[in-house]
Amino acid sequence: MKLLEHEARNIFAEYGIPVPEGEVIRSPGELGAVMEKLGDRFVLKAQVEVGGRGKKGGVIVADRSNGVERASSLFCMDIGGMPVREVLAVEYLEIQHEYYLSISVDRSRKCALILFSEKGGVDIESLARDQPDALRRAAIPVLLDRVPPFMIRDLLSGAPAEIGDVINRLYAVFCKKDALLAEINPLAITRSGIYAADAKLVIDDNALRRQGIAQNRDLTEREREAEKHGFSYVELKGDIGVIGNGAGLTMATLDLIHYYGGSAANFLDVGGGADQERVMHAVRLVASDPSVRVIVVNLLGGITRCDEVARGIIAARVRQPIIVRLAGTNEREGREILGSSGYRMLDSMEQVVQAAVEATR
C-alpha cells in the first residue's frame, strides 16, 4: 500500500531523516496558522496517492500573497481521478544540489537494492533507460541491519558524506516498516543542510497488520469484496470477466483472451474446492464491474466439483451471458445442470475465449 507524503515523511523524521518543516491542512482557511512557521515562500503539495504530482499540477510555489488562493486552487483539482482533500504545506528549500536516493525489493536476487543517483528530481525509470550509468546500485542481504561502509562508499563515490547516514536510515525504514519501496527524491542538498525533499514509502500488503494499518488503500471496492471471500482478485481494463480456479489455469486463460484479440477485465482465481455459494459469489462480483460484457468460466474439477459450480453459476443470476467449460469431476451432472438452463458450454479453453472475444464485437 502506497503512503501519503505526509505519511511517510512522518516516518522518516521518526527515524532521524531530517525533512522541512511543514503540516498538513485540510481546507484552505487552515494555512494562515501554518504560514506562520514557514515564512514567506512555501510550497504546497496535493496528497494523493498518484505519480507525477507536479507534472499534473498537484505541486506549486506559493507566498503569504497568494498562498490562500493557490491552496483553493489544489483543493478543488482532480489528480489521476483522485480528489485533493488535504495539501502539505512546507518550507522553501533553497536547493544547491538534488540527489536521488531509494531502496526497493529485488525479486530475483531476493535481497533489497539500493539506488543513487547524483541526478535527483528526475523520472527515474528515464534516467536508468537512457542514462543508465548515472544509477549507482548496491544489492544488500536484508539479514545485515546495517548498510556496510564499502557499499555506501562505492554508492555516494565523491558525494557528500553525510548522505552515507540517510543511506542508513532509509534502510532502517524499509526494514523495520516492510517496505517494498522507501524513496527520497530529491534528497536535496541546501546551505543548512540535507532535507528528503520529498518521500515515497509502499508498504506490503501482506504485512499492513503488523504495521497496524487497517484497511488497505489501494485496493478498489471489488478488489475489497474478493478479499473478503479469499479470492485472488486483480481489476484490469478490459471487458471479458475471467473465472478459473488455480493461478495457473486462470493466467492462460488471461493469455488466450489476449492471444486472440480481446482484453480480460480481471483475474479471479476462485481457488480449490470452490462450493455454490462462493462460485456465486465470484461470479456475481465480477458481473458487478459495469466494463464487462461477458464472462469465462474456466474451471478443473479435481476437489472442486462440477455439478456445483453449475448450481452457484446459475445462482448468481447476472446479466451478462456467461460462456463455460468445465471438466473434471461430476462434469456431466455440471453439464446437465447448466445445458438445461441454457447455458452454452464449450469443450476446450481455446473454444470458450474465441467464443467471448467474438461476444464483445
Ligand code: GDP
Second form
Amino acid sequence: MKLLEHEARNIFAEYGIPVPEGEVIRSPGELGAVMEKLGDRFVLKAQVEVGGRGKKGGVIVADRSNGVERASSLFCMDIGGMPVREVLAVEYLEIQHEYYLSISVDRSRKCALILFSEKGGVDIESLARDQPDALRRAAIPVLLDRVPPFMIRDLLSGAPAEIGDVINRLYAVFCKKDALLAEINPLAITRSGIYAADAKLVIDDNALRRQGIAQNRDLTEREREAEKHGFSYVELKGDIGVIGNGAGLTMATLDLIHYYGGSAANFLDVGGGADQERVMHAVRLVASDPSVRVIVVNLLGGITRCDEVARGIIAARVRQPIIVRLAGTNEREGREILGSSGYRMLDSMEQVVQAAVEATR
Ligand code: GDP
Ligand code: MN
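Taking the form predicted alone as the starting point, write out the structure of the form predicted in complex with the named molecule.
Zooming out: every chain and molecule, the one shown earlier first.
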C-alpha cells in the first residue's frame, strides 16, 4: 500500500531523517494559521498517491500574498485522476543540490537494493534509461541491520558524507516498516543541512496487519470484496474472466489464455473446498468487472464437489457467457446440472480456453 507523502514524511521524521517544517491542511481556510510557522515563501503539495506531481501541477511555490488563492486552485484540481483532498504546506527550501535516494526490494537478488544518484529531483525511470551511469547501486545482504561503511562510501563517492546517516536511517525505516520502497527524491542539500524534500513509502500488502494498518486503501472495490471472501483475486487488462481453484491450476489457465492469443481481465482462485455459495460469490465478483466479456471456469473437484460448483455457477445468474471445465469429485452430477441449464462444458482446459478466446474475437 502506498502511503501519502505526509504519512511517509512523518515516519521518516520519527526515524530522525530531517524533513522541512510543514503541516497538512484540508481546506484553503486552514492555511492562515499554518503560514505563520512557514515564513514568507512556502510550497503547497497535493497529497495524492500519484508520482511526478510536480510536472502535473501538484506542487506550487507560494507566498503570503497569494497562498490562499493558490491553495484554493490546488484543492480544485484532479491529479492523475485523483481529487485533491489534502494539501501539505511546507517551508520553502533554498536547495543547493538535489540527490536521489531509494531503497527497494530486489526480487531477483532477494535483498534490499539502495539506489543513489547525484542527479536527483528528476524522474528516476528516465534517469535510469538515459544516464544509467549516474545511478549507483548497493545490494544489502539480508540480516544486516546497518549499511556497511564501505558500501556507503561507494554509493556516495564524492557526495557529502552526512548523507550516509540518512541512508542508514532510511534503511531502518525500510526494514521496520516492511517496505517495498522507501524513496527520497529530492534529498535536498541546503545551507542549513540535508532535508527529505519529498517522501515516498510503499508497504508490503502482506505486512499490513503487522504494521497495524486495518484497511488497504489501494484496493479497488472488487479487490476489497475478494479480500472479504478470502479469494485470491487479481485484476489485469484483458477481457476474459478466470476462475480456478488452486494457484497452479489458475496460473496454468492464464498461461493457456496467453498461449492462445487471448488476454485475461482478471483471475480468481476460489481456494480449496469451495461450496455453492462461495462459487456464486466468485462468479459474481469476476463478472462485475465491466471489461469481462466471457468467463472461464476451470475447477478440479477434490474436496471441492463439482455438483456444488455447478449450482453456484447457476445461482450467480450473470450476464456473460460462462465456459466450464469440471473434473473430479461428483463430476457426472455437476455436468448434469449444468447441462440441463444449457451451460457450455468442454472436457479439457485447452478447449475451454480456446473457446473463450474465440468468443472474445
Ligand atoms: P513529485 O513531483 O511528486 O516527486 O514532488 P516533489 O515533492 O519531489 O516536488 C517536485 C519538485 O519540486 C522537486 O523535485 C523540487 O525540484 C521542487 N521542490 C519541491 N519543494 C521544493 C522546495 O522547498 N524548494 C525548491 N527549491 N524546490 C522544491
Ligand atoms: Mn519527488
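Keep in mind that this is a model prediction, so the values were computed, not measured. Note that the rigid core is defined as the largest set of C-alphas that superpose within 1.5 Å between two forms. Residue numbers count along the first chain shown, from 1.
Relative to the superposed rigid core, Glu14 undergoes a CA displacement smaller than 2 Å between the two forms.
Relative to the superposed rigid core, Glu49 undergoes a CA displacement smaller than 2 Å between the two forms.
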